[in-house]
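Only one chain comes next, encoded as structure tokens, the form predicted alone.
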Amino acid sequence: MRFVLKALLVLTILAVAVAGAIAVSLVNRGISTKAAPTWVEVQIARAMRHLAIPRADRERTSPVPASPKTVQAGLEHFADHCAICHGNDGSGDVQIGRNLYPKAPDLRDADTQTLSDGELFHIIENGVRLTGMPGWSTGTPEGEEASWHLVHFIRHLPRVTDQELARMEELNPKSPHEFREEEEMRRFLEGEEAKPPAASPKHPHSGGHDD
């Protein structure tokens, strides 16, 4: 009994010390998302992520067989929904990914690739609290199938080809500016005259004030 009490006392002291170290770190570094998470934060986050995924989900296997077709479906979904934070290559080295806290992980690295298929599926469906990772579950069989496609594509990321990356660029969501540039280029290549931009309608009081 005395040994148990001593062990609990040691664990309590360690917990208080860790909490104090995190508090001091936050006071010294502030709450900017630009800073990299400390080693302690990383280890706690990984442990909490692991504990937050039920064992049954961790051990779950994909009901969707891996194939070129399912990887392609995952590629298209990833390019349209995920690349804005993770990059087409999964590196996370894009504007949004770099400025999240914690930063978007490199999905090609062992920290992600060693997760089970069930863990990846759970994260895609449910997200991760206190990070930029949202949950994408739609509660439908079609939504779950799309998430399994993403799992297969994430497994493929370390071997993604230049041709696949080029295809993903075509599928990435376009901004209004990019749409205009593409339309202008299309008109130029087809020999059409570029239409002048539509004049902005004048406000009834745009002529100024009399006073």
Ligand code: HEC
Contents of the next structure:
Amino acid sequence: MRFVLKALLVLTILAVAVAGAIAVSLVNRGISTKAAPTWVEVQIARAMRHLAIPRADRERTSPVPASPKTVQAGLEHFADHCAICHGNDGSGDVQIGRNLYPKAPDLRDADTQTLSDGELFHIIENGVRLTGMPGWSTGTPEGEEASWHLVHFIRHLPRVTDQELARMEELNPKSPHEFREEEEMRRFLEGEEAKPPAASPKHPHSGGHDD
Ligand code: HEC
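Form predicted together with the named molecule structure, per the form predicted alone context:
Let us now look at the entire complex, which starts with that chain.
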């Protein structure tokens, strides 16, 4: 009994110390998402994530073979749903990806490429709690197939070509405003309109950064 009480006391003191350390760290570092997580935080988060993915899922292999067609399907899906945070090239070097905490990682790097297909699939389907990464599963066989296409495309990312990136730009979601501008430009180029559309100022949050 005395041992249990002692253990409880030690645990309580530890818990208070950890909570205190977190509080001090929050006060000192603030809650800005602009800061980069420390190396230790990254290692702990990745190790926990790895452990949180069931082994059976990590060892799953793709029922959909990798082929130019499935990579292309993944590319199209990635341009539409993922590039907003990960960038078409997977670098994560886009406004949203850079300013998340944790940042969207460079999917071309070894850290991602050494994850198993099953682990990538699990992350795409389920997302990662407490990060910006959403879970995309729809609970349908078509949805799962699309996630395997994405896995194949992520494997292809280190070798993505300029031509493929140009194709992705066409598929990136556009705001109604960008859509209107493009439509006006198209009409002008086809001779339907006499004057070229005036280039309007960019949204203050995207001007000078990237699109
Ligand atoms: C709203 C932003 C956002 C969107 C949209 C998004 N992601 Fe992510 N993604 C993240 C963030 C942030 C992480 C880092 C998570 C972490 O640190 O565990 C991440 C992590 C990942 C990882 C794990 C890579 C690694 O090495 O940790 C994969 C794979 C991934 N995303 C694929 C995708 C795919 C495929 C899509 C589209 C279907 C997508 N993501 C859409 C923000 C996003």
